[in-house]
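Below sits a lone chain in structure tokens, taken as the form predicted alone.
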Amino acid sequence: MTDILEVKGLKKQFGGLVAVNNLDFTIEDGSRTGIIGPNGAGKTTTFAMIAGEHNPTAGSILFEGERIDRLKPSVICKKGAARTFQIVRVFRQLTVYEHIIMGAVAGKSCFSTCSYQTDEIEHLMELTGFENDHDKIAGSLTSARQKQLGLATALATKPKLLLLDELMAGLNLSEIERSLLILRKINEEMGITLVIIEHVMRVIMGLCKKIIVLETGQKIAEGTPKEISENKRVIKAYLGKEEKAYAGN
């Protein structure tokens, strides 16, 4: 398998605060990778650098072999890397259908000469549970549903790589199980590479083949769910207890 993403010596400093420091990892094309760690570990900052919202202080980010770490977010999106957000961001006055169309527009290299098939939008709406919500206003949705709308909108950009930042936060058990099914379809049927920041360990341990663990901006471990669940440093820094119940999934 080839690597779709390669992060080398990544560092981000905000004044005197080093949020990410000398971070190295690779993501295989078509894989499902989890990134975990305590609050303030640098997970979301790492996503922001990959997506072009922050420029690294040092280091490089390669997407499909091309450096993207100084490109604008819109350019990175058009190249095939999209993300969702930990704190919900929606265009509150748009309908659900209009909101997803915005994602389709954002993913195009041009709008006037390119068309996005209506049936593709309908498929995304059905996949994410919005098939009966075309005219609902985005701002009227619950926070959990707005996160799902963010997922549908990101998918409309036709990404090759999708960065998911705490998509499961605030969901109940049945909503989590439904979201897991959706993510498996996105990865296995649509062929989209997933990188997932999540605190819900049943999601990370059950879905991901590889897990990267951050603490104070640095990588402290990387491995399979089983290896991570048994890593004493990870248990001490984050898990608090072994997650063997999910490690074999």
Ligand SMILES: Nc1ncnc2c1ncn2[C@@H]1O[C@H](COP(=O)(O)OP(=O)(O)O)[C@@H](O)[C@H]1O
The other form holds:
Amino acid sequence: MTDILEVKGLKKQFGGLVAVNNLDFTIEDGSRTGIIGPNGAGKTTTFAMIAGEHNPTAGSILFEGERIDRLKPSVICKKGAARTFQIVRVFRQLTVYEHIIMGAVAGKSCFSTCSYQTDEIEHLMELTGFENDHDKIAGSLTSARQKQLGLATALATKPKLLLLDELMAGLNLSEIERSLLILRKINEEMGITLVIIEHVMRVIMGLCKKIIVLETGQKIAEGTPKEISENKRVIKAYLGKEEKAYAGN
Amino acid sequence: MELAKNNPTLINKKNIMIWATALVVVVAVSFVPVIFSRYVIYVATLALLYAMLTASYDLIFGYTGQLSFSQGAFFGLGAYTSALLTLSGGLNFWLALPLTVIVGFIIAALIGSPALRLRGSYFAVTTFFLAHFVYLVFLNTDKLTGGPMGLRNIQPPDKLWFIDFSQMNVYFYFVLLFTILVLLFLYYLIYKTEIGRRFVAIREDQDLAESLGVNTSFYKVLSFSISGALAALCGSLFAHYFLLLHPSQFAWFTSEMIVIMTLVGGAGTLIGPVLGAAVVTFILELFRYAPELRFIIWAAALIAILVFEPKGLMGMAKRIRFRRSQ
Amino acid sequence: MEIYIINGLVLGSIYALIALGINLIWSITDIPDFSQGGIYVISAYVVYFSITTLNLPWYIAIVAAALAGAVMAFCFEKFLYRRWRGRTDHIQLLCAIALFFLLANLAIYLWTAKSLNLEHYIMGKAEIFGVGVSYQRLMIIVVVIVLFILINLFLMKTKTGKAIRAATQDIEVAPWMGIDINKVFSIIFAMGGALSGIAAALVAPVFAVYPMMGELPLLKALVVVILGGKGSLVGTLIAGMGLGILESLGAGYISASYQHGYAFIILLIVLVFKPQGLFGSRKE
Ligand SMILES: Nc1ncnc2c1ncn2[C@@H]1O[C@H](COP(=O)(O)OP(=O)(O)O)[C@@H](O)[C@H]1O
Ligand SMILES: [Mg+2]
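Right, the form predicted alone is done; let's see the coordinates for the form predicted together with the named molecule.
In what comes next, the whole complex appears, and the chain from above leads the way.
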């Protein structure tokens, strides 16, 4: 299998604060990878650098063998790497349908009048559970639903790689189950490589074949769910206290 | 239904009524010069001109969400460019007009590309200064613009086919009306070609738009440039209607007034700003004999709008309709 | 040459002083407070009438101007900006501009557009590098530098100052740290208003008092904040002084008619070559 994404020596500094330091990892094409770590570990910052929102202070990012660090987010998206945001971001005044279409047309040439396939959009809405919400206003959805809308819209850009930042935060148990099912479909049927930041351990452990653990900007472990759950350092740094904190979910 | 889905914010079922109303208004408005006195025609022409100007502004502010205070500057640039092209350059007005539009577009693009790297209030402040800078240029390049003396002897548009503008001001009124319709059609095209969708995306959330593949810096500059070009078009018409130009006509509060008109009508609704322009122009005419008070009333009115009805006339109409349907 | 630099320092001090208040307000509340331009105008009239009509000594007049400025800014925040706190749709900025416009035109309405002159507070001149500089101008530079130091001490040493700095860092977290945001906002606005008032009082005898006097200093101060960087006192002082000197030199050696345009050109150039600003980052 080839690697779709390769991160080498990645570093990001905000003023005096080093948010990500000397980070290396690779993502295999078609795989499902989880990134975990306590708050402030630098997970979101890593996504932001891959997606082009932040320029790395040092290091390189290769997408399908090509350097993408320092490219603009829109260019990176057109190359096939899409993301969702940890904080809720939606085009509040659009309807759900318009919102998803925006994903389909955003990167296309501006002179095309119909640059999306209606049936593809419908299919996507069905997949992500928005089939009955065509005309709902995006701003009126609950924030958990808005995040799902973010997923649907990102999917509409037809990515090869999808970065999902705490997509499940705020979902209840049955919603998490549904969401897991959707992610599996996206990965297995559509062949989209997934990288997932998530605090809900069950999601990460059940879904991902590989897990990367960050702490204060550095990678402290990498391996299969089993290896990670047995790793002493990870347990000490993260699992021990966090598992308790999230037991209530 | 398909049309409604394709064009989110401009043309859809709900808006059809508004467009029908607009059409009726246009027809009614075209009778103004037939029925009323010279003075009423003058005010109506002024109202149309400002309506066009606010419509041009609604593209960058209402649709793309970039608060700019330089619309008056592009208006002025258009006016001076067109006047100078005809006066010093000896061009025919009908040639100077498109040239002016192109000049407006290019200048807006040149200034917009660095300035639009700034976001939100930083951009607004920069455009505020731009308006002042352009005013300084008008005031101080004496040789070209006549400086504080202004430009005189500007000629009405050259004869076009059988229409002789020097004979009747009324013709001008119809030219404006026609131009507004062309402008509305242009806006329709912008939305048809999915450019407008991107403008709206940028207004709603620039980072999200960028992450989905919208080249936000390009589209922001595009919106600013089209908006500037259209303001220059208004300026050209203004110059050849009023026939004399003075820097003070384009001081910063001209831009301010455009913003106020847009807000009175309701930003981002296109019809709203056009209505707002008409309403404000007529109200201002009522105060023409108390100019100091007029400015105080403007400012107080703007604050009152912000406090009580920030969505403007269109917002008010929507609310009333909503209440009735309850 | 020296004369231009000294004149530039005087101008720059005023820009820096207004910019200081605007910067504090901007970095905490996200409002580029255009109304400071109007406050500056009204405060100048307060000084003028305190001295001419009420026969008060000049230092009392300066205090009166500072108070007037503080009260105006305090009220604007309390009764207007506050109702839109947290909104990101420019509504506060529009209100601020409306206030600026309102105050300037109120001044025209009440006192006509003609300009009024005041005598220098301190008569006489000093010789610096062979150039005669009036004590009044020197006083401006000195007072501004002293004010910068005082405000810096206030922000660094006092409890309130620390709360303000915490709020600058992260407005969302501030309430969790037991900081009363309303109070911080009130203090910040009152401070900004007072600084504008003092600036007006200092220049009133040097330039004239007239309704449109606020426009240019306001614009320059806003540019100074953009160039100097949000939340940076030192950046504000350097950018303010720098702009003043450049303007003065430009007026002397290039063209005086464009003196008030140089700031804009500098701003554009900086945006092209260093979009993140001269001092630090500026991502909103
Ligand atoms: N734009 C920014 N400016 C300054 N500091 C930032 C910025 N974004 C993130 N940080 C800091 O970087 C660190 C890592 O943040 P983040 O990547 O969001 O962590 P995580 O997603 O793992 O919780 C945190 O200490 C955060 O405060
Ligand atoms: Mg995060």
